[in-house]
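First, one chain by itself: the form predicted on its own, in structure tokens.
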Amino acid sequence: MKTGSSKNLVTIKGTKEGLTIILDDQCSFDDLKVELKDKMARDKQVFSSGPEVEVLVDAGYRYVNEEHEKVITDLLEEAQAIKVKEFHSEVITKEEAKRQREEDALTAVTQIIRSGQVVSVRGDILLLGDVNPGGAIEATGNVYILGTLKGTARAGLEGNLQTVVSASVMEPNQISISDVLFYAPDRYEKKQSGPLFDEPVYAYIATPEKEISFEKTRLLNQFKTE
């Protein structure tokens, strides 16, 4: 579906996922705002008479800051049946690009993390060494330990539920993935020792239970492709 316009700065397309509103990325924001306002005034009755529709706003190669997002959202949602689901733009700021590179990076560390030490990185971390009781390793991404985990490991620090904690020898005091916690103090209080499993495993969040479960590391590729 395409709604006609004298300037064609705003195009509304229907897809199987819902409505996409495509914004011209060559005109000024003021011209875009005027046409969007006119279009919504003309089509307000059409949208208001139907059920609520979630829309994706595609800004193309136009950078849309928070202020512009608010203006566009307010104009669109004047039609009460429209709800802006998300914005998409091919343009990001230098800070966003730097953060994205950090999140996609893998940091390799060779050391033994001793009691009282905390090693923390953005992105994924690969530790060639052990995490002793009282020590901690953490990352905004995944945590991979080629050694023994006896201390604490935290993955997905900023809320990423699709991260894992993997260890060659899994004997943790505590594991957390995002805000989900696995805690095993009773092993130490009862002076139990030895790994939880007889081969390398990784910890992940199982759904719909939203609890930490363990699986063999050799099956990690299946988790990553789900």
The other form holds:
Amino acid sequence: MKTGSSKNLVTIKGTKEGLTIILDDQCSFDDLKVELKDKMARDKQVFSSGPEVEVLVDAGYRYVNEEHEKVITDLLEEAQAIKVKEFHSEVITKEEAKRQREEDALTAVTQIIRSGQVVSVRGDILLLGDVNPGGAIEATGNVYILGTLKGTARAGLEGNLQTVVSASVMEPNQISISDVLFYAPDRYEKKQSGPLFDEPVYAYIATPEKEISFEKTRLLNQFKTE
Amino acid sequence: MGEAIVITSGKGGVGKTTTSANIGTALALQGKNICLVDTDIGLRNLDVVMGLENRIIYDLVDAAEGRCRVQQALIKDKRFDCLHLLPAAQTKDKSALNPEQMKQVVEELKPDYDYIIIDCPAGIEQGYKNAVSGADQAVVVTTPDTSAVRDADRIVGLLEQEELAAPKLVINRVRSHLSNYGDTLDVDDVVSTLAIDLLGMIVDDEEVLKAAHKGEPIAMNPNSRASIGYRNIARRILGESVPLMSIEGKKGFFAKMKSMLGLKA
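Please move on to the form predicted together with its partner chain, as the form predicted on its own is already shown.
Full complex below, order starting with the chain above.
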């Protein structure tokens, strides 16, 4: 492997999806900037015309913060045909790692969520108990309830449309997944009170209507693999 | 050393004061030393229900602020020597008392009584916090209405955050004929929603209103079904196991025949 200034700090590779620009992860950022500038100046005529090319930037083991990302993007997009699609780096901050771990976690909660109480978690939540009318359960991921949902459940709080609300007994006031809402039918319209279904179900966003639908919980694996 | 039981509900008008007066009276009937404490400052009622409003000289706030000794503020009941009432102040409001003072007053009462029954005001603000601060146990009163059950649920949630024994449930004004048709919640619905132990239920009985009007708790009247309900609750508080009484009441011959034939009674 070549070292020092003789090595190419910026490599451009063509792939099926478009161009990948591989940046060296050992040199200083300033060196990288200089090299990138040179390269762009040299190859300007290649990129200045023709159809737009989507570019993936691979920073290897270099940590790229937002500021660096912007500098690199600006340098690359000086050539009109280049559009930076994505940044890829093997390195993330501890904070980001912690957030990702939370998103992937399943939090188990054992309580009855009563009127006026709100239980909110990052990631998925498993409730061993009921949600009573006036109470709410929220998660950025999925909501699983081993009990009766009579209150409000919100899944995909930050916009994940692929999340579900599952309950052993589904008798909700309200369900929302991302920003799609479902109100239970009015008590007077419903002929009698009681659960909406006589077996465990989950609520999900049906496409393309973008409406909340229900399906039997034992078919949840089909939704997950979709 | 006595035990302090707070009677609370969240919603107003479900029968906290009536329940306090009658559980107190029923426990006194069993020969226990009972002190009723009214914490509904500014809207006191317990003295009226007990028929003792003319005898009030000092009140809870006077005792808490040291204007009198706690014993001086106590009123002895007309009917029992072992039943006393500590009335609330009528001229002040809920902020006249703080939880620390309440705790102190209850601690002072504990050595002299078997049970201290604390009547809690409606709501979840200062008055509720005061009433709960002195208590060891809680009884939640509700009626079989959706709104009352919702508020009771809220209260149970709040009580669970306090250092109290698990709250017990009293369902008041249970109506037999309506609940059969599914037009109101039935007792099972209420118990399954709140998921706490049922201490007892009181059937809807006009006699309760009449008795309150006379200033005599219904528990004194041995012929009323509501009275039996309160007496059963008292016995359960004392640790006896008493079966729940049927809400149906005595059926006539035809009603019995109908229910045997599977028709709605």
